[in-house]
Amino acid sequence: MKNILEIENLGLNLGSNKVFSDVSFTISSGEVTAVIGPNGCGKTSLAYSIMGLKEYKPEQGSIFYKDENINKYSIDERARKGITLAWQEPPRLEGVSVRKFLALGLESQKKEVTEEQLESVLKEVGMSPHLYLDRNIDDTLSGGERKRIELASILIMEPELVILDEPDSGVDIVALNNIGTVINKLKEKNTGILMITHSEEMLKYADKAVLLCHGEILKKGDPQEISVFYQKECRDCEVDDYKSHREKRQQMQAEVKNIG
């Protein structure tokens, strides 16, 4: 499989705080790469950097999408090239109907929108079209419902690279199954997927995993092996000093080598 995304020695500071550094990995088309790690290790910030959010501009390293360096591209430019981010907390859009929201993705690509397409993607995420198409995306919808609608919008756009930030956050078991269905559908369409998660359930859908520890990669490889190590060995760190974080990470890295 051909790499669709290559991250090389990426580093990010937010103010005086070092969020992550020297992060390198690749994602191939039709492949799911999971990034896991404890709270505060830089997972979501990494996702935002790849998507191109203005406040998350890397200080070092490169992001290559389809062999093109996209470091200087805006979030809109990256979206037009086929990169999509599904937020951990899906947006509330007052006055915007589900129908309009789903159609926007195709309209931005100058593609025709049909009623059949809209109904089909809602059914894919377990939602009845006649109950939801004309509802607004506001507080009358639960977080889980908004998340499934966002996943439906991704399905209809057919992006080449999708970033899923904690896709199972705040959803029930039914929605979890819908998320798995969407991931498999995207893989069938050869979409590359970067999944930010700490869920063992979500890791079942990953082809490979990256473990972040204090802003640096501790381990890469088989998702289940990394999950076992993460559950047994990793803890949220109470130390705020980055140098101390780095020393602890190096100590754990040595332990990983001894284990493997």
Second form
Amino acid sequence: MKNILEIENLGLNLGSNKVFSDVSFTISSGEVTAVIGPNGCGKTSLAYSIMGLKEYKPEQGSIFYKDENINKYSIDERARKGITLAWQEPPRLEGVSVRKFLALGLESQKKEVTEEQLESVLKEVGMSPHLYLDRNIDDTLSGGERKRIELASILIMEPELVILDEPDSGVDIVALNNIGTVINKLKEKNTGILMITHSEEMLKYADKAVLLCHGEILKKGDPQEISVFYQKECRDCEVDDYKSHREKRQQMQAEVKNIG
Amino acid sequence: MDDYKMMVNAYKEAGGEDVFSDSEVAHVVLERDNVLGSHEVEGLEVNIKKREKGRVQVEIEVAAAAVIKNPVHMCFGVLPEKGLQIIDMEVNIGRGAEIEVLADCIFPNASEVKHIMEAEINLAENSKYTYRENHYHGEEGGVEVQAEAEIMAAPNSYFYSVFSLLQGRAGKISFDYQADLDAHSTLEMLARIRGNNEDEITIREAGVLRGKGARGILDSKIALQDKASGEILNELTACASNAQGHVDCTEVIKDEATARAVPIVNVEHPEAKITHEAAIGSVDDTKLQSLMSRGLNEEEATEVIVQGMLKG
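Can you give me the structure for the form predicted in complex with its partner chain, which would complement the form predicted on its own we have just seen?
Let's see the whole complex now, leading with the same chain.
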């Protein structure tokens, strides 16, 4: 499968803090690449750098989307090229209806929106169009409801590359099934998916995985192997200072190499 | 084209519905001090008296227990570039009566227009009055609006008002509504205004929750850009047991716009409660970037957020 995104030696500092460095991996069309790691390892910052948020402009490395270096493009320019992000905590948009919000992604691409499309994507995430289309995305909706609407807004856009930032956080078990449905729908449309997660449960949806530790790639490859490794080595990891962590990581990387 | 048609056309262009030929919908069309059209329905009486030049008195009476089915449309305005319109309005809602009024104030060609509204609104027991006032002032900013109202709400009555200007220039707006509420009556007073260029907007909403169990919400939102300035002075007082209320002042600014918000809450009874919030700042970055990740540029995303805030 053709690579839709190539990340080469990407590095980001926020102030004097290193967030991630030397991050390289690829994402293919119609495939799910998961970036997994414990809280604070730099996953969401990596997602924001790829999406082009202005505070997360990488200092090192390159992002190639469909063979074009997109480092210079802003968030909306990247979105119009076919990249989008499903936010971990979708914001409340007072006075903006679900109908309006879902339509925006197509209208920005100068595409027409039909009632049928709006209803269809809401049904895909298990929401009744009749009950939700004319509601506002404000504090009358729960975080879980906003999350489902966020996923519906991704489906309607039919992006070529989507970043799902912690898609399972803050949703109930029913909604977890909807996430699986959304991922499968996106794959059917040949969308490349970057899934950010700290839960090994979510790796079942992934075709390949990247394990991030303190802003550096510890291991990448088969999701099941990464899942086993993550459960064994990372979940109960008690190393909390960066220097010791680096030493432990180097030791583990050497072990991985020897086994390989 | 006669003045009536011009007013109706301007009204429609400003987003108003074409209701003036519907016999079941009461309406008043007033251009400066000229009554261009009016229609009453059962239970509603409207008397308009011309006073000195530019000034009219409008009296609205809703009979006790009358429930006016369709919203009453009032279209006020000044068509020429220059002009004066002063409206002294007295509204009396009878016991148990209900009415909704949609007032559109349109000054599409204004370069030097003054519109003054002084209203006295009395709600009898168990009555309900909903008043939606939409303004369209054209693109030149040549309108000065002074709107003042005193509202007296008897026990168990309900008063809702929303003053909005969402398109074009605001010019100079000074808005001052004051309500006094008896027991178990409810007040909801909202203002939604956007200003640009050198518009000047001052809003004062005030309520006194005098009776036991009275409820009040004062909610003002202004969006400002360029060199526009805005000031919100909202004040809510609770004087009786179980009187409860909330004051909200929100202003979003960009460019060289300036804003000031002063929410004042007074509680004069130990079993009363009033909360307040005030926020002034630019458009929230998280919301902005969320919309930009759907392909909207910064200006388009800001517009969606501001329009949403003003409609919400």
